[in-house]
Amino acid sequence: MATLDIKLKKANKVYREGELVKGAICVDAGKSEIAHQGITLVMEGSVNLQLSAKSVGLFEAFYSSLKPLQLINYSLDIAKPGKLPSGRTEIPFEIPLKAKGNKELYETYHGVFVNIQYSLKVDMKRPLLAKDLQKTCEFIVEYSDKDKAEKAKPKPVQFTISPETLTNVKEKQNVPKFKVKGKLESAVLCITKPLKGELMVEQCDTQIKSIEIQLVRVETCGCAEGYAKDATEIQNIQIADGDVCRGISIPIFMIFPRLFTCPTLSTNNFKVDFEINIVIVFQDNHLVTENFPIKLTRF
């Protein structure tokens, strides 16, 4: 049974615009030679937009703006029809990583309603009765420091959470008296460095069950006629468990997960933003949340 594989030179599969994507197509023909009708390699990069269930049917105009946006589409003929010998054959290739026309390359990002993906696909056509062979391999695109991308600058955020600062609570008299103070080192962050900060429970009339920090992505798909905005949780880290001591500083530390985050992005058809939620859960399972929009950059 013949097998097909794509091996990239770079083990981490990370490339920047203008670089050469180098590698080899490996064909394992087994014990006998193998006939084929040609081998082609396709490099594709696209943005796939999806509507959440609550937004479907809201706007007819959406469906035209939600077609996948093609960023790259190259096709290479690797081998003309012929035969490959028994055993393993490696065919080297290199393709420049360049956007199609006047398009721009965005960073690889796997979201819920926005997906930015780059892949190499190799196709080996076989004669009549034999099954065609296919193999797809994803690679990752990151911005290079030559891009005009914004650099992260320290922008500290001081915060106080108390019943008075809560905005989305209907019955404030039911909220126990409490006061939490703290700071985040910056609201503009480099994606490869952790989010740091600290918080302190100064006073709380009821027992605390847990303090958590959430990373939330806010994905917006749309056009001039309107847009759909959806927030989904990426990760949740518990930073304190149980009724914490009052007046003691609790550190905040969060590393941004790769692929599920990307530098904050805003285009005509879609936007990807990120937010941090600090969640305090009381003993009776009531919880209060404070929200902080953050901006992520590559450098």
Given for the second form:
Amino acid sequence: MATLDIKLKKANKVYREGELVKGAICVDAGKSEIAHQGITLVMEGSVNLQLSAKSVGLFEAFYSSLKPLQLINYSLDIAKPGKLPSGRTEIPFEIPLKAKGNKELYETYHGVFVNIQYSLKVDMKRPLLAKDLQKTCEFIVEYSDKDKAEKAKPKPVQFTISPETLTNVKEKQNVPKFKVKGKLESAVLCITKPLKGELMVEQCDTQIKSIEIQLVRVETCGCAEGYAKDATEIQNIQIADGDVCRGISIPIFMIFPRLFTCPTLSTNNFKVDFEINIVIVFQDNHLVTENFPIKLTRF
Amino acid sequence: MATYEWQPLQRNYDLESQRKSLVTEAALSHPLQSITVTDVKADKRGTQAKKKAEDVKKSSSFIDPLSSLGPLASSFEGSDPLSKIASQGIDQAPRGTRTKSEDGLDETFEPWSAKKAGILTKYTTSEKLSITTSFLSSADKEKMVIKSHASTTVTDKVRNRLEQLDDFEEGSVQEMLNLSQQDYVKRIEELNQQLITAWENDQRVKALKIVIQSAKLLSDVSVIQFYPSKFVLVTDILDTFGRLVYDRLKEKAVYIPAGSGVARSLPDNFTPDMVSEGAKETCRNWFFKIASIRELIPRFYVEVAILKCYSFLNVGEYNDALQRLADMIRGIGDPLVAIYARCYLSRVGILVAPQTKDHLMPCFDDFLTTYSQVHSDTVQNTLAVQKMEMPRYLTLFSPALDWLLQCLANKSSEKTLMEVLQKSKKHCNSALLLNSIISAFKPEFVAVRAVQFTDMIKECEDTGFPKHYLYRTLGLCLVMADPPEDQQLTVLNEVWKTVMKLKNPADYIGCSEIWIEYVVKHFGKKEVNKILADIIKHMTPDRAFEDFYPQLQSVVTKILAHIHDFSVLFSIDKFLPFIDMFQKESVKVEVCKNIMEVFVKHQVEPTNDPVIINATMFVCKTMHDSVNALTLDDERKMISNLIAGFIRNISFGRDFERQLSFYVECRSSFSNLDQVLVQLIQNVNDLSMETRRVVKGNHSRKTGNFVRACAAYCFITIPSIQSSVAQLQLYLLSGQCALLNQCYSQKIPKTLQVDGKTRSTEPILVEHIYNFLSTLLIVPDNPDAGVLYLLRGLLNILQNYLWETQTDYKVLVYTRVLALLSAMSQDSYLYHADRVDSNDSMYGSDPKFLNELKSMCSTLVEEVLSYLKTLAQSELYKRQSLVSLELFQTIVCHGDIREPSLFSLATKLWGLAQKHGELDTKIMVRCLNGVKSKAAASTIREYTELASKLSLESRT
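Okay, that was the form predicted on its own. Show me the form predicted together with its partner chain next.
Following is the full complex, with the preceding chain placed first.
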């Protein structure tokens, strides 16, 4: 059974605009030689937008999915129709990474309503009675430093959470007395550095069950009918478990997951923002949340 | 058949011995000096031996070969497997410590593996446990299926089926309840196995899931007294995981050394820049994956587990990671969970980066700060639910805290100790903490501040952690390192004041067991006595001592380890009463054995101190009385040895009478043990010989009587020995001894009777008879019993004795008797016992006596010859030849071959010996040469004739 594979030179598959994507197409023909009607390699990059059912209604979400935005689309023939010998054959290739037309290459991002993906696809056409072979390989695009990208700069955020700071509580007397103080080292963060900070439970009448840091993405898609904005959770990291000691500073520490985060992005058609929630869960499962918008940068 | 007249050869022993003696020559070279030869050999054998041999060469020209360092020992070095192992052991021991200190660990650093077992046995539970996991063993799944069949309602069925589907998908999380501790341990073990299998099958995600779920178990404090054990079990899984990940990465991270194009696996001390990009990426992926684990505790534990993998990424990563992880623990609310998390962090930290210490002090500070959590509502509620008291809860902290402090104390200065002390004093002067501090830091540190520590113990708040543990720990420290002299008494007084007041016997004995060693080490018998008295006082009510035999035993052992002077030991008034507390027979005997062992080992000089004798006698009696029919042989041997050792060590010097009466007493006390009796008889014989030496062979009436008493003692004692071989030997020995002391009236007749009884192995018996025969030579006849009464008696018994048919011992003995008789017919015997008139002077070569001997000889010769005839069967030829040769030699040596009949007999025997060609020609040649040399030396020309007549038949 013949197999087809794409091998990239870089182990981490991360490329920047202008770089050469180098690699090789590996064909394992098995024991006998293999006949084919041409091998083509396609490099694709696109932004896929989707409307959430919640904001525009089920019907529209289904039908009026927005047209994907093509950022890059190259196709090249790797081999003319012919035969490949038995065993392994490696066909090297290199393709410059360059945006199509006057488009801009965004960073790879896997979200719910917004997806920015880059891939290499190899196709081997085969004569009758043999299945065509196909293989797709995703690679990752990051901004290159010569870009005008914004640099992260320290912008510390001090915060205090107490019953008084809560905004959407109707009956304040039901809320236990508590006071949590803390700070985030910066609200503008480099995506490769962890989110750092600390918080301290100064006082709390009831027992605490857990304190968590929630990373939230806010995706906005614009379209003819208007725009849709949705916030979904990326990950939730517990930083305190159980009734923690009062007056001790608990570190806030979170690494931004790759692929699921990208530098904060804002274009004509869509926007990707990130937020941090600090969630304090009390013994009776009531919870208090404090929201902090953050800005992610590549550098 | 012709009768052969035996004619003994007349011999002049003096002349013979003169001839036989060699010319002396001065020795110029030492025979053992040919070491160089060994060297050559050793060189070939291997480098190690070579080195050793060179050492020997370098050292002085001659070394005592018996000392183990001598040339012989070293030349054996390579060949003797035992010494090889021993030397390896010696080699390795220092090497091991050296590498350890290179790692930055103290020699006293107790590794985790050593602690593990202790924790597992200490923290157990009978409560039911539960496991939450999706990786159930198949047996459990089946159980669930059966359960689902039993459920009747439709919804139940549907739900169950759905659940099962989930199971097949990826295994839903299920909780297993009601597990006993064994089951639990088994399950964890299973998880460990599953982890390894999953890993081997390339199911990394499953492996990670197993690990995360295992780590999650550590956040559960529902069966709190089991928590430390659970920690040990679960961290084992984590360690496995860490190892798997690390090994896989290392395997993957091949690198290409500069200048060669071949990929090579990483050396052990690789640097991050040698690691390939692919491996680094995989490693980063692991950390990314783990960083996204939602829950705090699993995230913490799993990251710590693969901490070692940071070495693939960055050099300085450890330090940062350890500090960050240490901070992370602050988020853990439960103090017990938190301290164990710290313990795990320091445990892994000291393994991967022993030099990194920056995280330890903050860890400790955090512990101090959060210590108040112990009194928080959450903890109190948990304790109330599980009905656990505070003191027991606090002891759960000890293993982790001990470990943390041990890491902190490792290679640290006194300053660190002071810092720790001050901090703990300031924050929470808790007994728990103090206990761990004392046990973690170097005993020398603690010892120097002994008084300070006692004060602190006194002052520290009693949060429920039992204080006697503290005293115990402090005691252990002070035993290991001596406090300054001026503090010794103060410390003891302070401590003992409190210890004395302990009501619970278990607590009390726990402390005193430790402290007794301190007292014994630093103080005299007065203090020891006092403590012993106090222990007795505490242990006696309600027969409390019955429950604490092991502790009491260890008290005795510790005393014995330091007091070797038994006169001091037994002069401690309370020592024997203390021994009396051991009322269980087996324990008491054990203690007695202990005492005696020490006595035998350390009592170098014989003593006659009545106190020692009385006390040891008492101890020995106890041991002796414990021996019964069911006692094992080894046990019996051991006790016998100990008692024999005691007997050997008692000496009254010149007061022989007292010595004898002591032996009499011993005999009556230890009548059950053969070995002891043997020892006693040997000693008494020794005693009588000693007496002889003192009077220089001239016994006065008094000494004569005494010696006779000794002999009587022996002959009375011997029959009570069970082993007949021992009996025989002792008879002979005592007989010879008595003979030397000129008291023949009492002895040998009895020997004869014994002979008949013997059915033991014949070689021993034959040896014995030979020995006996040579003794008989000098035994004068009893005037009342006729000529050679003893010899005749012996011959009669030999005649009637049932010999084994396979051997010729009987005839061999006869040939020896022939030799004896020949010796007896000499004018003057070969040797004499001093002052004993043997038969030579008694009979003065009386012809009648000589004739008697001759006739006996002739009978014997006939006996032998007739025996030879019975051997005339083809399969017995070899024996026949041997016997005939034996007789031939006897004739040549002891018979007078001038007598024609003997001459012809000799030639015939020679012929017979050769007849069947069964004998080694070499023996025959040697024999012939013997005759020839005799012919050359002697004036008797018949020898020459005989020699010429003997022909060698070449073997076909």
